[in-house]
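The chain that follows stands alone, in the form predicted on its own, written as structure tokens.
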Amino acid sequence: MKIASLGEDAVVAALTRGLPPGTNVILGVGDDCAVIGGARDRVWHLLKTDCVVEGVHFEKKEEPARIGWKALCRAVSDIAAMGGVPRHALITVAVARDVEMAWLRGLYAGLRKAARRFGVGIVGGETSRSPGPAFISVALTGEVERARCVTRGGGRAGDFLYVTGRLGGSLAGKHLDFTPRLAEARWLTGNFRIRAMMDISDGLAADLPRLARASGCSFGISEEKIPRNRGCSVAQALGDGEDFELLFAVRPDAAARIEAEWRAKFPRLPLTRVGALTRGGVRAEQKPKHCGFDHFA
């Protein structure tokens, strides 16, 4: 059987099925970070790795900086979106033989900016030559007191979908200079109960039934609300991915206060009601028809 036969979340379970936990595991694979810890300690560690690949997450034309911050930011969006900061990163990059030095360098002065801007210590790392594309890889640690620390599983049945920023249009080069939504996740976090809470990388249409059904829930949502970058469709914004903006939710009774104290903390920060999750399970029928990104599809 090709993998491609079976698409990316089906993949990810096949391999992961009976792997050992280890010990003092909160949560292990299936969200956006693994979180380490005892059940009583004040703050839990975060685990996380991700990579870009030449040809898949960039091309080879682009600026070597704009490739490093990306690799790491990658990293950092997600443990914001487990209400965490980030802490140490170790990097791997593969490259050929005739890559020139001067875009090695490039690379890691991408790297250096965003660790510098988000309190990273790059402490280590590998490098290899790769017989193909270059290929980047980030492990970065995090940590999150435990009160703040949010998963994909806590959303409940009517619940309030936000989404923070606008979606759309990654492929002109705007997954290149995102900003991982760092702040504002610990200011939601620090002063709202947020039930379940994920980043957008693989486009709202893949993201969004992940936390519908790791909350045990289904979802409604009205793509005419659905926050758009200039000159994007409604399925460029549900599929393009790599948006790495938050998606999360809410109690009802908490969506006066959260719109208005956002506007007041992130005036030129959009943050829209996009839907609500609902009972039961998400149905194959149900997902939106644009698909969003999956590596094996």
Second form
Protein chains: 2
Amino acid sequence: MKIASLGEDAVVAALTRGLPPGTNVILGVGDDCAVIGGARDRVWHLLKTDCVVEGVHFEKKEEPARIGWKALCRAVSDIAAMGGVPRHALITVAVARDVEMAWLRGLYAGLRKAARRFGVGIVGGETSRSPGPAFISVALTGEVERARCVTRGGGRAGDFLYVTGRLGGSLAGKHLDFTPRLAEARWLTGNFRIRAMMDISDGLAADLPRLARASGCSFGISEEKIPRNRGCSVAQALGDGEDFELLFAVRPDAAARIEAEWRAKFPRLPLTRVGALTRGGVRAEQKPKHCGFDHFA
Amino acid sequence: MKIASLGEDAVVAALTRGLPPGTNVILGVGDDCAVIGGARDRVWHLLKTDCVVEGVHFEKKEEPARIGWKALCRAVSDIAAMGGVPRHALITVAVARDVEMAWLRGLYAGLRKAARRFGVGIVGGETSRSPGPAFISVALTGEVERARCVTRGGGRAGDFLYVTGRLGGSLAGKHLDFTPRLAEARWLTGNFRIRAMMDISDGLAADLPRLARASGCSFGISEEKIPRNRGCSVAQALGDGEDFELLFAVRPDAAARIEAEWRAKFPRLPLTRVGALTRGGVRAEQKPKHCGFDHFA
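Since the structure above is the form predicted on its own, I would like to see how the form predicted together with another copy of the chain looks, so please show that one next.
Every component of the complex follows; first up is the chain already shown.
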């Protein structure tokens, strides 16, 4: 069977079922990051890998520094979504033999810029030849205080669902210039009890069901409330993907304080309540009309 | 300038110069692994990333389980070369949309087999579409007791150079079935003072100058002493690459005991003294006649 007919989530689930358990694994496959630590450790380690492929996540004509920025910031966004801070990155680059050194320097300029901005040390990597498209893979470690570690699975029926920023329109260029919501996630986890959180990478329509399913809930959203980037339809806001905004769930009685304090702390970034988790599970067919990004579809 | 005219080492050096320093970085770019830890920590963390690309490191016709085995074992070999033990892996796979699920299952069967064999937990990963060749990237963490951590840079003039196993002939298939020398490296670092070590991935002719340079030494080897796989010429033993044997340096007065105890402990795996580190630095033109593998050449 071709993987395209299965879809990404089913492929990952089939491949990762019954993997050998590692030592000290708090959380393995299936969340934004893996979480490693001992039950008594005050600080846990986060591990994340992510890749960008020419012709899929970027086009050759695009400025290499923006590609480097994107490659590292995607992984930073996942560390943020767990409530953590990024620490050390390893960069794997496979490119054609006839690539110009200037292109690689540009790529690394973007990687360095993102590393400096978010406090990441680039400590190693690997270069290889590619007979086809350029391929950049980032492995990123992070740390999170145990008390601040947020998964996708802690939501409860009745929790309010929030989205930071505005969604949609990533293909117009925003996907190369986004800012991972690291400061916002650290502030949220430091000041509130965030019950579940993830970053929106495949579009709200694909990612919200994942959070709801991990939390053992269903969900309801008001499509007209979804914060949209200028010129975007609801369908684009739900399905374009690569927003790298935060989606999180909190108890309803925390909502008023979060909304007020958010406005004071991040006056330029909207925080929008888009719906709530509800009783029952996510049924396979329950997706908003507008499907999110599926790598294999 | 095209990267092919610079060569891999020069490309990596140019790209990684002046990277932002991270916190707690004992060793960054330039050894088999990055080493992370505090000065007082008894155990340090190791980080490694490595990739295999279709058409470069494997061909499409090859059995996917052997490709998976190779992908993880390459990184295990680097952890071993630092004296450490592997812990947790993240797997990134980019494949064409029309890849058969059976191929991916085969790949993961090989990854699982290697993970079980070497005590690795596969805790996450990433799947993406590739418009070209298949690409598998492995990020692997490890741990090493501070006292057992061995770099490439601790050798001194006069140290004897040893190689485990036999070299050459990887292209005949061995490159898909090799065994990383994890047990051997742990035994060596647990029982002897190994001054410098690395794994031979690009061929002795390319890797030995790297160890010598990192140790501030030159080197002399006896080409006729190099242990060769059956049917291999000296040139193949020096240059084929993908041996994944250990190359290490020890003080001459430790040699007799290492050789005797090795024979008792690993009677089926040869250990061969191939030469010594010498005074002076490695000159750019000083390479054995038979060059090792350069990804961009």
